[in-house]
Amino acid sequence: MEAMEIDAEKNLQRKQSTYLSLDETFEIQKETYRGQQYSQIYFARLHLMRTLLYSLVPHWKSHLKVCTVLGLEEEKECIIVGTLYKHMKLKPCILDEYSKERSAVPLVKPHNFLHLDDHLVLEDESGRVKLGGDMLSPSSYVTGVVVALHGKETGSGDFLVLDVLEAGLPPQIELPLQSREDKYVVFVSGLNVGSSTSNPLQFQLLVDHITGHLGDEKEQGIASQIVHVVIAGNSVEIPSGLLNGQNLASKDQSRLSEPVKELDILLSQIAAGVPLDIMPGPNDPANFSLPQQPLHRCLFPGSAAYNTFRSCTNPHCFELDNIRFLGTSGQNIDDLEKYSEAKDKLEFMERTLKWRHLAPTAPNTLGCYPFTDRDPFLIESCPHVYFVGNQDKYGTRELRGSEGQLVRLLSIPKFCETGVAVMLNMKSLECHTLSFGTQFGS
């Protein structure tokens, strides 16, 4: 009898949370493509952002007149609102690839396309004007951002910028104040199942930790407080050499589907115990342009059998216990890094929130669907947690807005390269990493 008491296990109950999906804005349902160009998404963006900036101008510089680009008068101070365009000397152009002189001038593919001669232009429906002065640094801005500028037209026809007004952080719903308890959300990205750098044991350790099959009683106690798992893109890597437009042999077909089958087996282990959101990334079998639509459920016959498994869009927005989460698989921030400069990825994330736009470089340098009457990437409500997947390293910071907004910024590293996942405590919005190593010292 005593022996039985010693072996008796203490039953741990997994905590629950209420989930609300807010992906509807990123879903392409009744949109029809009729050969439309991208001008309409820019018009929609300018119209909505200009209305917002006009409402902020009286609190900023009420004594100044608001003009259009065409209505500028020389040496007369005023405010203009429009979309920035960055003229870049090194920006890749498809025509360069077919240039006759391409043998003489090597085609460079730099990590960053900034050049000292880059300059900014402001554009509205009436026209465009080149911007001058030191207030607006071309290296900090990208094409597609809507701003209000205080300045005056110079004799040379440029607009000398004296001050800048950005939209700033959007309004935020209040954090729920009821007696919150420790509940955790796990973020992981860049699993790259099927790639040469992927370590199946490492991923299995993560799965075992989430499901409570790893560690002592204390570890299992923490695992029981995990209420949600988010996989932020690049879950599989399909061998690209096989996709050459030819009919595939049956052996190659199985090689193509192997990574997805392996991922499904591991995901079904998580979904059996914890609600799971999977987002598509640039390498996943989904549409390339943003917003990426959910990965088809038929890819995951094992996991999709569970009602805890959700295939989501990228970008992805949802609420857990009234805490709002917004995130991407990393394309928006990676593109900003190519065309502007910041001290780290978190600063790029900050800028997107202050510009109130998730992907300002879409559709200029980042592929996106040609919406006609809306821009789904405008951030209308400030999230409490803003995450970006597939980054080189882990990073986190707290961002505070002028109206008391509080945002937890989260840069999630590639799991296949770092073995690092991120745990966020919903009680305090504090984060810590989970590191899994499978290297044994000799």
Contents of the next structure:
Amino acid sequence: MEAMEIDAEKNLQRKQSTYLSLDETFEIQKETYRGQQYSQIYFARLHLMRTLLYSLVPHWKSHLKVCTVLGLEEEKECIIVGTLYKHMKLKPCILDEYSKERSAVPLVKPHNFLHLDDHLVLEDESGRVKLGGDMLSPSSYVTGVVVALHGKETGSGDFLVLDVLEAGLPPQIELPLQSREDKYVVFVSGLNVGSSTSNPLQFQLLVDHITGHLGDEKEQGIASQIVHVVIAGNSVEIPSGLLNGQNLASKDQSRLSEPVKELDILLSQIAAGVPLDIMPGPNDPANFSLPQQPLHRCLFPGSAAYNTFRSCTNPHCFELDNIRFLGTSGQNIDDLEKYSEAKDKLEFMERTLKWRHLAPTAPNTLGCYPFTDRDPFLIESCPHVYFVGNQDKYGTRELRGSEGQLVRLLSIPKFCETGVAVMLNMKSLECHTLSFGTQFGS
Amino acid sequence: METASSDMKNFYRQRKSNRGGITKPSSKSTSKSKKKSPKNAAAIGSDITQPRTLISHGAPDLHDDYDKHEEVLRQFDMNMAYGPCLGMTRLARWERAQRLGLNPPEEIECPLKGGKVNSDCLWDGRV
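May I ask for the structure of the form predicted in complex with its partner chain now, the form predicted alone having been displayed?
Full assembly next; the chain just shown is listed first.
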């Protein structure tokens, strides 16, 4: 029998990239709550967007003047700038709970609150005016978007809209022209460790692939080109039955912390080899309102020991080799889906970029911290990659702006349901999926 | 008939002495204590929700502490261009206006930073 040749061990070096975190604007440690209400954040948003729109109006319609809502004159064409408010018939209202008619049918809300009778209202500092005409379709807009409108006031007091100006994609810093090498970023979300539907073997397969423990040299070669891993929310699922306010028995207390411990073990395997960013999601042990603060380091005693482990805010903004990434764990797009309609999730993402606001429905229907002096969700610089986690399916598209901006839109599916993670090539910004299955087919 | 002059005191009921024991505080105090709202108080039930009139010892608060600065500061509070005034200190609102390029009046910057004027807006604690 021939002696088997043992190949000389080839050490594959993992590629590296420079990392810059831009999450400072989403942190709220320095904020103090003094009893302010949401009028402050709406004021900041309107002011910043209005300044921007005023600079765009002359290029759009140079012959028309801008006026305030209270300064509208009947039948005189002009431009008004303000925040949209969508009046929705089916939107749940806290007063419904106090309604005297107790219907037999519980006040269960449908998934989507659109109705044909919804109408839009524009509000600026002086007043509000109802919007009429066919130009603006209420189903495409949500409360909280700042736009400029060209139109005129009608006899009935409505404002007939003739044209709309949205802020459009923000300016983008051009990517360096020199040829970049193949480097990959792995995106995954919705791991839901600890839930009955998640398969620990699938996640272990993903971890093994990233760390290069799977496959032959070619596979390992591809894995060595992974420079970063981003986990976009919903990494754990704590059994909800335990969180009903009752005292926990010691047996239940360990059940409460099991999912996080399991996650920590797996994350430390990843962090040992590759830089890792973990973002909180709607089901994670973090605060509820946006911007969600980073998951605490004490939850990850094993992983936090590595300097490659970074706990990040949601939304998360960072730069890798000067390529700007911006993304959320899904709350902003899911909320848009409840209050407006589009052909797919990527179209919602496109709209948020064109409105230059990550979460226009915050604070109206999406929980948000009452900032007083700024609105951190305003997008000032266009990202190169814009991702959203915890979606139903994988989707990606390239979006081109009017000034040569190029954005890769990416919708990351829930890993526990689909077994799919996404690899993005930093050279071309193209994406492909990594699909993990544990079915042993016949 | 005997004049019961010595009994005059017993004839007319004597008033109870007001001194000693438990007495109500004199309502003639002219000093008004300005309730300084705690820095981060927002809770229901805190003094921040009680109007100042009820706190100043029963005397109706007919004269606010008015000086020339307060008048200008109140105009600053009421000016819509600088945004809502509730929930922020006047200095924070002035600084925000400065940062957003709204050019707030400069003459109130010094009194605000000096600290002798009321740091909270006109409606603070009253709405």
